[in-house]
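Next up: just one chain, as structure tokens, the form predicted on its own.
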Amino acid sequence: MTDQAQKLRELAAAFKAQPRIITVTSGKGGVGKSNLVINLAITISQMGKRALVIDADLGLANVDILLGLRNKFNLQHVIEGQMKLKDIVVYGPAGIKVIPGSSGIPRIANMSSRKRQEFIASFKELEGEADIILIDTSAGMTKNVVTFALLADEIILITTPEPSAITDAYAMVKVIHTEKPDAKVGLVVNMARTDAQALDVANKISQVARQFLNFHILVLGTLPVDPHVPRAVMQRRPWAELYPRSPATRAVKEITARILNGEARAPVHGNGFIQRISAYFKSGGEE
């Protein structure tokens, strides 16, 4: 009896330590998609809840930037053995975790197979630090960023309501789909003059996913236009922080609500985060 308490608490220790993944992604760059991660982020720590930042942009990484950190080291340390992550951790505003990346090292952003592997097994080191980490990937469809996707709990795309943009954001649909059909995708739709123009977007995207690939998106929210958000990003400061009254700031706690709020978890012997690594490995990886 004391043995099967024993495990039951171990059981209980190791689910507590899992934390939630959370890719946040586009189609195209220029949509919003770090400055969403920062600001997720700090609402995320403000409701109560342990956040970390992986900027996993690997070639024009800007988190640190954008939050107005000083950081020694980054991610590039990490992928050439110089540090562990842990190593590399710096703290920004409400105490959310940032884990910053690299920015104009070509090798960095076009690393090997074996090298995206070794990284990506490295992130076991993050069990316990968090409950929930945000991965902000680089825009586009590279191997790296389908990887961060597809290892993930759940995917938020980003797109605004410029016609490329919506385009980019479909055809990143029809990757993650064909990758990983069952994988959980929500919508946040960027930069909308109206509500009416956001929510047409939204219903675009996610008719056409649901028709053509029989594909269902959840649509998480919009940010509106706000003058707020360029005067924060020019003070390297989220917009959640310095504004917290702003449209914007109104509009990512609302999406931010819908996230916790759909917080269900799988078992912890089941197909969580780093149990998908282990079988990333197992089943090669990638050719």
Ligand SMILES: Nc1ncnc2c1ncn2[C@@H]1O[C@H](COP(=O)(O)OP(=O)(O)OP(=O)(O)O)[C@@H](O)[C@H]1O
Given for the second form:
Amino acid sequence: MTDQAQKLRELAAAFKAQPRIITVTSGKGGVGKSNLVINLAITISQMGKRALVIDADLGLANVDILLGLRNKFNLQHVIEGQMKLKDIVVYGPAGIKVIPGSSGIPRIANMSSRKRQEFIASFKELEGEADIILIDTSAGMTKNVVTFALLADEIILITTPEPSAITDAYAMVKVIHTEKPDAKVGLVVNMARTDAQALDVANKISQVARQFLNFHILVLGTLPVDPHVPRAVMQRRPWAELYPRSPATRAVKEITARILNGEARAPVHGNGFIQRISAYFKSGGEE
Ligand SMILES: Nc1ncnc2c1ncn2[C@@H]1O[C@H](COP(=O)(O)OP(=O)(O)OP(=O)(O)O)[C@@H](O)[C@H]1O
Ligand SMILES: [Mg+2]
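Having gone through the form predicted on its own, I am curious about the other one (the form predicted together with the ligand); can you provide its structure?
And the full complex, kicking off with our chain again.
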């Protein structure tokens, strides 16, 4: 995958157009990716920026369920060529936009090259739709996840303090570093019992990455275990909206502020990112 990774790196470097794309991923499953994506989007929107969530967990899509959305169309219809990406955008709470996913979509890597080109090229339709696009992925290092992670401007890697989650997160760090040594990775520790525990986990991962890979990872923040989270999930509402003063909401606001403050971008020039991705896939890209 090294030649392809080189191509992807060049593409990513060439991408200076808005919107800013952030992919949220994890090594282990069930560590809080979808909750983070949705509630980041809510707080980003509350802070005055247009947020769009893409549910790219192509195995077990659930952003629409977490948000209580009713949507007739999803990514499956785009992949099958029945709908345009722009036409399946639905509005969620706080004015966020959502591209609903679909469970059981064939892997991008398994699509025919024509289908894949069409799918990736269709992301161009979203260029004017948002200031920040947040992509929710499935856990682990599938080709889908690698593709979405490498094509983003930034990657948020989320873990819990569980030893297996930490080990899997570090495995993910290694893959990201191999594929894209200059990737901008922000680490979020979720469901820590105490701040001290969260910081300990974050420091451990970032220190190991620095020591063994010379890879610098930003510690973006921590989210406490908060009973408001499962409570909101049961109500199919985002906790950042439903419980604005809950510990989780306070924590996600800090993470959002950190993301927005780091917003300085290089000037827009050259072809858009999407054209470049399309050209890359046309040239027989990632397989
Ligand atoms: N900070 C938290 N406090 C309490 N519970 C939480 C917290 N974060 C997440 N959870 C719970 O953990 C479960 C998994 O969360 P979520 O679905 O966001 O994880 P995920 O990483 O997207 O999972 P998957 O890998 O299956 O996509 C949910 O039931 C949620 O209620
Ligand atoms: Mg999820």
